[in-house]
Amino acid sequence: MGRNGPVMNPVCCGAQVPCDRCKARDLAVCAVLDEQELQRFSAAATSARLEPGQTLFHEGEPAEEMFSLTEGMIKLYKLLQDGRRQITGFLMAGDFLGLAFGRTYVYSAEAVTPVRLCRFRRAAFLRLLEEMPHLERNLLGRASSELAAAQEQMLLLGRKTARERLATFLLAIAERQHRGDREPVELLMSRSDIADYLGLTIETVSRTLSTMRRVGAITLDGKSRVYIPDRDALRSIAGL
């Protein structure tokens, strides 16, 4: 790709970091395999990285590569006729991404932070799942939990309040990144990022953020760490 796209480097994932030492092998597709099995999916693997900004692809490029995302977090998003931006997702380290059943990417995938991923020629990773069923079965169960995903998008979008939405991104993010009730919650994603996310403002945002510190619900630190001191609080605003 272009010079905003990302940095291949032509080597097996595994000869830049070893799968042993990648901080993603519990979380990734790959936690199913083998060792024997991990050697040919590594070896099926070239090396990507990106720096914040940077685009993985577009929405309606063929789709003739995937990613398992080791490092890092990943927006996807869709832009809508009338030129707004609709982020439908935030991917972190372990997600899998790219995956198209038809001939071209349906979103649009950008860095956020420094990222780096595991990247796979389509034709290559559909012959791994061939050889591996365990892979593909792991595949399609993180497809199904993406679509339970997007189904609670819709909800969170059409039904909730601003509290409500930001009250449940907070409760989700702090729950991806395993946060415990005095552990940070790191938005490393921008205010608004988090904005085009819960179909807000950013001034909506930054002002439901404040009064929600002023109840007591969260603690902010700077503005990319949050702690949730009473995580039941926080439930009851998100009607959870």
Contents of the next structure:
There are 2 protein chains.
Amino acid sequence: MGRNGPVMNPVCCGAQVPCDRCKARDLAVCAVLDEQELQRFSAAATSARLEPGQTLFHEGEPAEEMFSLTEGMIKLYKLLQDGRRQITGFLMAGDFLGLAFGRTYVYSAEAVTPVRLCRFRRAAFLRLLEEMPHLERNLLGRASSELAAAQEQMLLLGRKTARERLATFLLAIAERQHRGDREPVELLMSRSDIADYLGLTIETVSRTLSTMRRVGAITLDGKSRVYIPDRDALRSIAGL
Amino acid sequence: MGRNGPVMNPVCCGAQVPCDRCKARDLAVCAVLDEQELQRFSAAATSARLEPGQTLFHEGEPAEEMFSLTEGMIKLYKLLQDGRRQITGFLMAGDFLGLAFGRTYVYSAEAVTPVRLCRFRRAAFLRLLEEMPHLERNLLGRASSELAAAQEQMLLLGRKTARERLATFLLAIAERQHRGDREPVELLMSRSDIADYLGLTIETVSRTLSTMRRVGAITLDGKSRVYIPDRDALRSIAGL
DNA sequence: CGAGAGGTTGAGCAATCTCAACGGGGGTGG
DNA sequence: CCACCCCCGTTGAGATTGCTCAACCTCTCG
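Form predicted in complex with the DNA structure, per the form predicted on its own context:
Starting with the chain above, the whole complex follows.
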């Protein structure tokens, strides 16, 4: 799969501002790389696209590739045999995935929106990593904040009520989308995805959102646009 | 707080076999360090002890130190303002903690059993890290497996029933303690800790264990010794 | 021996789930 | 262009798991 077309909005290093240096390269990694390193990265990477619903890889498959997202949203999830699903995270432009040091992927990854990403053969990536310690530091920082987010999510799943979960979720999205206090939040994922992320059923998600609307905590525009009139009010519902 | 007494069972690099090189040093990090590096590490570290119930640090405090556990068990947890608690993990000899790249600790840490650990000033540790890229790789590997464990726990908290949670928990402990199929598992933590780890109440934990005993899935000897006659049976209860 | 902490058990309750009906929007085929 | 269908989301009613509150038990410690 080769490069196809210009990159619209590559985001670098998890930062929000697209970085000129990788704009033309469809790379999300360019953290502290110098020009020469960046070229070597480009050489090791190929670009790819996914449509909503398409699977990037399944839990348990041999982890032969690593990816960085340059556009769109991907969900990560784990399944029990009877089909119960837990979504462990939503990734956005600038995020890495597949950084498994084990032999196989420990989760499945599927596109939520149309996605553009950059693939590395695992071995090649690890070789590059070897030679660029500053990149390793960057990855360690990412892993560390992902871990913090995971612990936050454990608190949510283990101890928060449905109301609190939804409130927490909406606030987190608002922050991630850098929405001003007046701007709406866009839910790019389905109710079913939200439910499986929050450890609830779609019915409970739906009911809880309806109640929040009725109470005036949020306004809904269509199914996926959410206005939050008073963020502090929502924060107090979120329980933190 | 200086060194006090001989080290009984330091565990290295998260591996299970104590390593001679750090036995005398009360260090858990000696991964791929050569003799000189190890000496520098010893120089940067001080040793400490904690009694059960003592707190190492609280969520939100400035993260000025990092630790590696050489003996005993520590629990990590997060709180909501009303006191609801989620334990996000139990650490054992060889584990790191406090590896926050942010300014503050993102969780609290408290001793479950008597604990022996090794403290580093954060700045000193990061400096050492800078100079020992192989150590950084080691930490990245640890972070990556912690992340995998966190995702497994999200699946548990979001989607498993009380029975499945307990079964999963017992199996995980059995593995961590490398118990043969006949040997009992030791629950070093209280029912309340187990409940807060599994997102349940102590009553549900107690009832569920009783039921498992009644059904013959486990045998209890006192409050904390658990025999698992048939691990596969328990695995099938665990739902994976 | 009494007090307190930790654990178990019981009864009733409540939050969330399950099952089911219904509605709207978008795509498709006649 | 319209009718139909299907997917997704919403709403309702009843079931169920796990929680709350309370009693009781056991062990340890003073």
